[in-house]
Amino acid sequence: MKFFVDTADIDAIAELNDLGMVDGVTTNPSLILKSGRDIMEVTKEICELVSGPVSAEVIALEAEDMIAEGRKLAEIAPNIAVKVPLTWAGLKACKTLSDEGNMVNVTLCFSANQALLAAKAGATFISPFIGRLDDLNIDGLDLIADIRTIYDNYGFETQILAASIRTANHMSECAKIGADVATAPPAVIKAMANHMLTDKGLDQFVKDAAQAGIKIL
């Protein structure tokens, strides 16, 4: 499973990228706002830092405006994936932009029917939002499984990009289900390394090494 980092924080992306933990980046207007930087400037910098897809989201609501914004975003770098919402206008924009050879990430997906429409429209990525479904007491992981079944049934090439990841457990469950990509905040990706038994074992090793007088350097 590929790891995309869900942030516009350049330092956080660089740290994970140096460890080989970044296959791509996803951004949205909320993350751009949090970064406090110009969307074109920060997106260009991210594209120069990572070689994989970088999702940059349109803000228009009408199809023609989305297409115009998507074309402008795509000019930033060849690894831009234009991000459009899963609305009827967004699907129209997806079809046009994908036909023009652009990567398109269709976001805000909350049902298998929506994911099926996005694949038919030529989406490169479909972004089902796990955490937001969980907030409504609906198991978001079930949606990932449903989309996986549908796409496998018909050989759709659209990649399942699990989004709204809240926990390290979400990451491992998405991998077991067969999501192609999971995008998560840097803190969640780092949390995947944590386990109380690892900490306990390491503490014991350190104590035993000190008692034995072991030195390596």
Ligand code: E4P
Contents of the next structure:
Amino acid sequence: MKFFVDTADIDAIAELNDLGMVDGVTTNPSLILKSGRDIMEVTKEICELVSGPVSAEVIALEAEDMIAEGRKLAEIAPNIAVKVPLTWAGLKACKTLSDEGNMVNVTLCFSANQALLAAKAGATFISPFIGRLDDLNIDGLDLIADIRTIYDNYGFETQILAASIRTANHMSECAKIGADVATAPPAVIKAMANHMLTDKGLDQFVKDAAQAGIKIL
Ligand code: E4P
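Now show the form predicted together with the named molecule, given that the preceding structure was the form predicted alone.
Whole complex next, starting from this chain.
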């Protein structure tokens, strides 16, 4: 499973990228707001840092306007994936932008039917939102599994990009289901390293090393 990092924070992306943990980046208007940066400037910087796909989201609601915005975003760098919402207008924009050779990430997906339409419209990535479904007491992971089944049934090449990931458990569950990509905030990716038995075991080893007088350097 590829790891995308869900942030527009350059320092956080750089830290994970240095460890080989970043196969791509996803942003959205809320993450751009949080960064306090200009969308074109920060997106360009991210694209220079990361060689994989960097999703940049349109803000228009009409198809023609989304297409114009998507073309402008795609000029930032060859690794831009234009992000469009899963509306009828967004699907039209997806078809045009992908026919023109752009990577397209269709976002705000909350149902298997929406994912089926995105694949038909030539999406490179479909972004089902797990956490926002969980917030409504609907299991977001079930949606990832349903889309995996449907795409495999028909050989759709659209990649399942599990989004709105809130916990380390979401990451391992997505990997078990077979999501192609998971995008997560830096804190969730770091939390995957945590285990209380690791901390407990290390604590004991530190104490025993001191008692044994072990010195390596
Ligand atoms: C990524 O593409 C999505 O925009 C993001 O994962 C949404 O996450 P949230 O539901 O935590 O805002």
